[in-house]
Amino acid sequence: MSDQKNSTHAKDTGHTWDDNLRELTNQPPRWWMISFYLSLAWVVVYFVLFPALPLANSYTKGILDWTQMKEFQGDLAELEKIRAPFETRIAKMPVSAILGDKELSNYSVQSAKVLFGDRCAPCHGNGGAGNPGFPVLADDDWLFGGKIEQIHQSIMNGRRGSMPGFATNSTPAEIDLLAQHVLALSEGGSNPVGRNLFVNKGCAGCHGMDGKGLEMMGSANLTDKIWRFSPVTKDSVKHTISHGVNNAMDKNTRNAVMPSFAQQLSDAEIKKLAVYVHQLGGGK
């Protein structure tokens, strides 16, 4: 492109292609130099004003003496700035009562949202939606129970349910028997030889005789179809019942270990988050 439109007022540099297409010698258009020019004066600005060229053992840092790391410290602190009447009332109050709290509520949920991803996600899953052999917590269905307190319990302490393996004190007939009882109530059902299994061999102990579960013992309940070990056969139920879970006697007992985070989160952190998991849908 040119100001000059004549093409034979333009040089002819020798090299066509297709035979028609010819290129001269047309200077560009002013508009382009005018552009080339300051673009190559904005370079020397930048040079000057911002961090720029590596040194040897540093860099030039500009006159204005910018940092992306300086930026983001500024703006972190005008962020804790505006988070700090929130965080001193929340680190003052019980966690119920933050929960009560309609402001401090809704800011708990924003501001948990991270460190639940960073921190409960990876085996909760994303919305507490829940991952094989780790607890939903979007639903009403609760080891340790579903109310705050018993929530910011958790998060605080860790959780490590107990059940004793029925391997070494049962014939394969009884734990088949017994896993048949188990699977046929979480159907509203019930095995009759089975259920005087299940009270004389101590499960009804601890699972109730209802098979509900009991909250103060962390026991499941087996009558929701909410299994923690998955996938859902007669044939896991049996290994559950014949190696027990955190058995340690058992090399083959079911794992299920939630960690304390009392040293890994302050105090504020770990009640925002009791109260962003206590709104997932299932705190009571």
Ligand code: HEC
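Residue numbers count along the first chain shown, from 1. Keep in mind that this is a model prediction, so the values were computed, not measured. The term rigid core refers to the most C-alpha atoms you can superpose between the two forms while keeping them within 1.5 Å. Compared with the form predicted together with ligand HEC:
For L24, a C-alpha deviation of 2 angstroms or more is recorded between the two forms after rigid-core alignment.
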Contents of the next structure:
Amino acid sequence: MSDQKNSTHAKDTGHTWDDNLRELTNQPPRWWMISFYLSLAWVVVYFVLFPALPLANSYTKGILDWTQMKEFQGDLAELEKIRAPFETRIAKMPVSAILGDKELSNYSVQSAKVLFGDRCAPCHGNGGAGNPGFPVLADDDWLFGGKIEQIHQSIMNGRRGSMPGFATNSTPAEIDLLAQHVLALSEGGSNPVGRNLFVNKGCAGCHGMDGKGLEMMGSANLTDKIWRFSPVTKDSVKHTISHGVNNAMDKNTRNAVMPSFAQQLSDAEIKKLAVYVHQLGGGK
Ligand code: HEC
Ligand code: HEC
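Here we have the form predicted alone; I need the corresponding form predicted together with ligand HEC.
Everything in the complex follows now, all chains and molecules, and the chain you saw is the first one.
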């Protein structure tokens, strides 16, 4: 090693180990000294430019006046600048036109993702996968319609389907027959006596003669295997028929209220959410 040749000339410090290991006063290598002074210089430069030392009630600020908060706000302002043209177009356009514009609809979906997670997922589940008592938004089965305008209406004004309870004007045997008919409908069949009751009691007026439901009413499609109120047993179906849905006269009624977001979210946010929900899989 290059330093070895100096070892005989360099003074030793007087420390000796094992009789022949002496500690010498050699200079460290040149590259090491250079980096040492450079790092000292960097400390001084850093101290002058940036916040460095905590003081009693504040800190040394540095002449650049840099703070993490300012850097963050700068980044945010830049992001806003990128978003602004999209946001102004969304504010002016009807929601169907936004859906039709590839760039804008992509932007809406990205932008609404977090909003959906915060405001909608607690009821509708992540990605609209649904929760017990709350409808799935990611399939093509709609209570109030899956066209973009209908989804937009659902979010803006809220929805509240309503069905009277039939316990008061029907016998238990009738309720049972109605439930049998409804369960048969979901299997593609029918119960002849139950079907007559279905028409005579006025069920068909809301659910349609075929039981497929009417979007105007938000009445459920009874002919598919998708159920709003679980568990799906005959007793549960009888419960719905007996006590109704959102039926203020009966404390055992099923509750199903989609809140209105017109006061809570901006116009543009609601449009972006409508586009987001539409593309979850079931938009028409
Ligand atoms: C407090 C729970 C709750 C929250 C929060 C909520 N919803 Fe709903 N939503 C419901 C319920 C319940 C229904 C069904 C109403 C009914 O059955 O009449 C519904 C229905 C809907 C429908 C109509 C579905 C259909 O089949 O026609 C859409 C669309 C919808 N919600 C979107 C949203 C979006 C987007 C958000 C977030 C901004 C949201 N919801 C937040 C409870 C909620
Ligand atoms: C005034 C309109 C109206 C009438 C009349 C009506 N329904 Fe309903 N029904 C609804 C609505 C609205 C819903 C709830 C849909 C929702 O919000 O999920 C519903 C829900 C149901 C459900 C629950 C479906 C599910 O997926 O869990 C059943 C079962 C049902 N109705 C059967 C009947 C039967 C049987 C009758 C007649 C005895 C009847 N309905 C009469 C409007 C009506």
